[in-house]
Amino acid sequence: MKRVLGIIASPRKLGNCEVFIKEIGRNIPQEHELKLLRIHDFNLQECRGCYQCLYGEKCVIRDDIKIILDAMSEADAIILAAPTYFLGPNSSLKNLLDRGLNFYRIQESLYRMPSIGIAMAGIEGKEGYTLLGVNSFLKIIMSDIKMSRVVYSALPGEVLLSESNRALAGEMGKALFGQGSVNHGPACPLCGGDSFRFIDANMALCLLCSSRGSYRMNNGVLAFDIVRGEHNLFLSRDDAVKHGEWLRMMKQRFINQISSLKQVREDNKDGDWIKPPPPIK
């Protein structure tokens, strides 16, 4: 039996992200069990950048990150849904991604895991970069994105009142362990991303994999000739391994330059700070 993990990056219970994931689950033809994880339910603190987890040690922060990592590593597939908050994904998703150094410890179990991404938005065309944030999470954990789409719905539960949304959930359920369905339209040839920053008259940067190259019109259709850079995070398994090695090297570089770095920080220790009030006893 397949084990599917639904990750909900929304604080709202029984909201559109949750009910849409459940609808996808009802349309998965393979025998499976659907486990649900709401990021907001967990005590998840901010990463301190200590790099301890990169050296095979447990995260020094005493919170619930291990529960989430275990759930991810034990899954056979992941469905991720995040709502749009002011033109971007809810911050809980970025907070979990910021703890991504821990993902290196479970990298083998996540590699090529099939996944589905959903960006939920209440106003059509006002999803901003929510889908980019969802795809970024799924790419960085090295999963195989079978489908990722923006879904429009505002009121809690309204998403399933739409016939087209229910049909999309059906497609996603069938695609999860199937062949998948790529996005149509101009895309990065390296990662499939469809979000770009145009640097100048003929240069573009893919915002998903951060590779750059040129763009042109091909029979009236915008086409991108993106080239692999020297430092990639997730385009291949080797890329992910090398990035981990680079991070460990940076800690050694910090140790080698600690005296000069300490002096710079000492020279900049003063400042006119606005502070929160002390806690009430």
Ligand SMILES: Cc1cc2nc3c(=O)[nH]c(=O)nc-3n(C[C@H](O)[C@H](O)[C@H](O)COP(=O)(O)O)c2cc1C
The other form holds:
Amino acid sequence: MKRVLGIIASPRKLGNCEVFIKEIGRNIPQEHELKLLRIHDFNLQECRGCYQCLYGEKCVIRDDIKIILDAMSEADAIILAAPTYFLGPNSSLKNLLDRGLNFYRIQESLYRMPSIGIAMAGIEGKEGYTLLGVNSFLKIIMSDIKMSRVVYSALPGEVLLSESNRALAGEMGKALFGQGSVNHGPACPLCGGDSFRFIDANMALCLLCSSRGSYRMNNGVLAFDIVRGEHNLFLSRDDAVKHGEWLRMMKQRFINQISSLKQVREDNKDGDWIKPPPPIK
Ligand SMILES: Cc1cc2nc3c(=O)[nH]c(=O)nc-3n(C[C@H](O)[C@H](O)[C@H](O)COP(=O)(O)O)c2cc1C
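Given the form predicted alone above, I would also like to look at the protein as it appears in the form predicted in complex with the named molecule.
Now the complete complex, all chains and molecules, led by this one.
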């Protein structure tokens, strides 16, 4: 039996992210069990940027990250839904992704795991970069995105009152262990991303895989000739392994420059800080 993990970034119980994932689950033709995980339910602290997890066995922060990592690595597929908060994915998703150096330890089990991404937004066209955030998460864990879409609905549960949303959930359920469905329209030929920064009159940067290239009109349709750059995070398994090695190599760079770095930090140690009140005992 397949094990599907639904990751809900919304803190809202029985909200649109949750009920939509459940509806997708009901449409998966393969025999499966759907396990659900609401990021907000867990004690998940912010990444401290100490990089210790790259060298030691586990993250130095004592919180619930291991429960989430175990749930991810035990899954056969992942469905991720995040709500839009002020034009981007809410902070739960970024908080979990920020702990992503830990994902390198479970890379083997995540590699090419089928996934579905949902960017939930309350107002049509006001999803901002939520889908980019959802896709970034699914790419960084090296999953195989079978389908990812923006879905509109505002009131809790409202998503399933729409016929077209239910149909989309049906399509997503079938896509998870099936062929998948690419987004139509202009996209990065390397990663399928559809968010770009236009650097100058003929250069664009794909905001998903961070590769750049030229763009042109092809029979009235915008086409991107994005080319593989030097340092890629997830375009191939090799890229992900090399990025992990590159991160570990930074330790040596740090050691080589330690005295000049120390000097810069010493020169900048003063500051007029606003401090939080001391904790109540
Ligand atoms: C703080 C906050 C900010 C929001 N900002 C946006 C927004 O910028 N654009 C938008 O389309 N919807 C926005 N919404 C609406 C939610 O994305 C929408 O209600 C969604 O269905 C919530 O999913 P949930 O029910 O799973 O929590 C916002 C909601 C909240 C609570």
